[in-house]
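Presented as structure tokens, the chain that follows is alone, the form predicted on its own.
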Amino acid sequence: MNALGIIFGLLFWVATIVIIVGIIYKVRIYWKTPAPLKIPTMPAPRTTGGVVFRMFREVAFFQSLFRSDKLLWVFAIMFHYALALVLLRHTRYFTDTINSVVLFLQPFGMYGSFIMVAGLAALLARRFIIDRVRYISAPSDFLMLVLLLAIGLSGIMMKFVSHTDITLVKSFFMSLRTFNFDGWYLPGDPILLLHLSAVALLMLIFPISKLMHAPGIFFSPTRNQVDNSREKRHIAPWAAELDEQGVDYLHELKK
């Protein structure tokens, strides 16, 4: 245990609690937000199975983005797919044994970081170069991209420029997972500390950022609704009681 280990250990504990509680809280809000209208984007599926398949295409292949902006789709695919590889590769720092899938993906995740950084750089450049995109960009949009770039670049530098003691880093995160305070020890490499600080900051602000589009897409009524407005009357749950009261009132008037 050293001072850096204590500081970053507490920081990551807090960041983990914040991101888990924050995501649960925001998802609860999404879940309870009423959707009183049938507004699926056309052409829309007319069965539940069709909706599931549509959501799969949207999440896995960014179908609507491909239809609207193919260049942006390329940059988004580069970043998200490479990020998935990098995250899978990083699971080795939190587990005692490395399963065969993660072991197979190690080289792909290592070089996938270059594709991730290239995609992020293109997305950031787009916000500066295209006038209409720059006009609607908030400071937080630039902050998210810069923060992700800092994480990616510092990770690449630790791998290919200035190596750090990976064994100590893994021991540190394993001790956080198992609540073993004796393992709270971190080397004082500046690039490593920059990398971990950026990751912790991203975890802290994730629940209040636009990155919440990741779980939020599943609650988008334009994507998750069935196109059955002609076959079935759509009434939001919160309005059902009021609707019943209205029907009863009409019956009283007819009497």
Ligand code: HEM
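Numbering follows the first chain given and starts at 1. None of these values were measured; they are calculated from a predicted model. Rigid core (definition): largest C-alpha set, two forms, superposition within 1.5 Å. What changes on going to the form predicted together with the ligand:
- Fitting the two forms on the rigid core leaves the C-alpha of F160 displaced by under 2 angstroms between these two forms.
- Once the cores line up, the CA of N180 ends up 2 angstroms or more apart between these two forms.
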Contents of the next structure:
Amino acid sequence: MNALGIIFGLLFWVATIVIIVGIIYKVRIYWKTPAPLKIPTMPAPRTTGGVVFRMFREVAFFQSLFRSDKLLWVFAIMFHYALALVLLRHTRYFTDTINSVVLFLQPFGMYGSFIMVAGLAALLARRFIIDRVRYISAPSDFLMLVLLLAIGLSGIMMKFVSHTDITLVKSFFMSLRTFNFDGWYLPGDPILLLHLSAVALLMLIFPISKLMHAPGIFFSPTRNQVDNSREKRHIAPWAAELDEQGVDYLHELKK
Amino acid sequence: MADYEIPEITGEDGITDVPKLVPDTMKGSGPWISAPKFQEPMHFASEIEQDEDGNWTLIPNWKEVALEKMDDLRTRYRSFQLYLDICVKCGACTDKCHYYLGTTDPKNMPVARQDLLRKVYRRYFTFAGKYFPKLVGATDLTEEVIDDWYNYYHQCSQCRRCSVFCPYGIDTAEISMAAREILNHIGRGQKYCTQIMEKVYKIGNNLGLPEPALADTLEGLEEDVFDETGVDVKFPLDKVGSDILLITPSADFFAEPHVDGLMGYGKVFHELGLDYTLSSYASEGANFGMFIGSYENMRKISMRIRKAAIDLKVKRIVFGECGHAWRVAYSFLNTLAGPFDFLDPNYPVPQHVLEITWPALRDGKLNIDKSRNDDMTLTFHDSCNIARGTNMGDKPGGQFDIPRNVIKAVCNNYVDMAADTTHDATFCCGGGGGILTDDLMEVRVKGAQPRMEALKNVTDQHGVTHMAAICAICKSQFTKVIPYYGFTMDQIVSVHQLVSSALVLTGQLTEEEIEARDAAEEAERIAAMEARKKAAEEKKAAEEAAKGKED
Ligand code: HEM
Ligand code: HEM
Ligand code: SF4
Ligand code: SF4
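Same protein, different form: I have the form predicted on its own, so give me the form predicted together with the ligand.
Up next: the whole complex, starting with the chain shown before.
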């Protein structure tokens, strides 16, 4: 146990709660808010299975993005796939048993970080270079990329330049699961601390930022609706109320 | 012709190059504002006043009401909050809007258009915007913001092209409908739409064409078809007990080339022996409630169709050629005015007239002489609402194939425009979504550029002479704006107009027979006139003779 261990231990506790509770809270809103009208972008699948397949193509291959901007698609795929790889590899800091998938990915994972950083750098560059993208970017859009770059670059530093004590990091995170404070110990390695602070910040802002696109895409009515409006009546509860009470306007509804 | 520059078209590859952005090229005060007398029937806010210069105020507590409405909308429409939350500002949509391509105003980039609302949503409804407004680009709601909303949300035709290309399907149309709904409730409705909807409530259609005038028009059509073909094709109105209720945009009753399409539907029904009727109560396929984001008014208009179907005791409902009408019909009608369990379950409710014409053509039930359309080389404009908001038939993509199949079945010469401008990537005509008004002429002309570019390309390279459309708004918009780009009005045709001219009705007279008939009629007419003249002369002579005797 040391002071750094306590500070970062608490920080990660808070960050974990925020990201989990935050995402659940937001997703609950998306789940519960009705889409009152059928608005799938056509042509849309005529079956639920078809919709699942459409969504899979969007999530796994960024199909629509591929249609709209090939270069951006390349950068987006680079970043997201490398991120997935890096995160999978990171599971070894949190579990004892190393999953065979992760083991299989290890050799590729080595380069994942470089691809991720290259992708991020390209995404950042286009925010400066392309006039249309510069126009729509708020400071937070630049900073999000900078934050991810900071995480990636500090990770790379640790892996390839100034190694950190991984077994210590691992035992620190393993002991965070319990309140056995003995293991709440972190080395004062500045690069590691930068890496961890940035990760904690990313977790904290996740539910209140555009990062909600990851869970959000599954709720997008233009992509997740079946083209069956003529066969099946689709109606939101608040709209059904108009039918039930036989009125035209919401303000005429009796509560 | 105009005090603004008409965008240039080259016809090189049919694709409009992405322009550099030039801020504020389309800054302005937006379309004419809806006066209280038009707001009231819609149940919109009407406590607004006009100063000496004609400028309208907002309602006194506009800010409060706007934020309340925003809060209300985010709990009723998932699209609203979700889309405002999850946009990553990737920019993939920025070059997809015809209004951006045609005007170069950055606020016409779909994501920037959403941002006008998003920045206020963030400020008042999100943690980041409340505490770090500068960081996330959140701003207070001010009158300038409202002015921007009114202006730029009326430079969006809700065509949803941006939604196709967004990785999450973010639909700017949903945002612009929501924005207009907020504006409705703070006294900034759009006159063009509310005025038209009031006519629907009062009279039954957008044009304000009352029953007797409508009956007259239809009789005139019957005469026209008879003159042309010698066949007695009926255009029945309010015929109780018919099998089919035909709902069509009221523009079909008189505008060119719409009315030629209506004649086409009538001929097809006649030839297939289908018993149909129009309704004077629901004499409008269009539903402008969608444009202004008012679920309640859209539903109220749709209910007229339900009532007409019940009153006329029909078994099926069929829609004529209209884009957004077909979207409201195909995608929303069941929701808004269903369930339609009182209709014949063997047919989808509603059907598109092309879903009747195409199977008939395919199965050889119509006698077609394609050569009658040989004077034209056709291309087809996919209407945005039909392409991205609806389907036809029972397979995905029917909305693209069926109209093309019909055109190809009645015309020998057909060419598609550039792939990036057709099917679900089609460009809006520039006049959809409540933009089809003279006070937005500049927006309309500039917004048509991408379609004009594609049309010029097939004109130059493939000798296309005519562009067919299946939407009343597209037809009206194009006939009005294509002269700005060097084309002529009559190059726009209805799809059923093509069917009409190639269709040979049973018992239809040949041209010679018509000439002979007309000549015979003329001779008869002259003979009758002579006879009358003679009779009159004889009478006069007799009278004079009688008078002479008296004297
Ligand atoms: C279901 C999972 C996800 C999907 C389908 C997805 C999809 C996308 C797509 C299509 C884009 C737009 C293209 C681009 O700018 O790269 C994007 C952007 C972005 N994604 Fe994801 N993403 C997912 C998860 C994540 C996660 C977990 C993160 C967390 C770090 C993330 C971070 C970002 C960032 C920062 C951008 C903006 C890039 C920029 O500024 O240009 N994504 N995502
Ligand atoms: C609590 C969470 C995290 C911990 C404890 C952690 C810890 C570490 C450690 C100890 C290394 C050095 C690896 C080595 O020397 O072999 C590393 C590398 C790295 N980290 Fe993290 N990290 C975390 C989260 C993240 C996240 C969320 C990202 C990405 C957004 C990330 C991206 C990277 C990258 C790109 C590397 C370099 C290469 C690699 O190992 O893949 N880390 N991380
Ligand atoms: S394409 Fe979608 S996510 Fe990207 S900027 Fe446009 S609206 Fe936002
Ligand atoms: S819906 Fe159409 S008009 Fe509106 S922003 Fe999107 S592309 Fe432009």
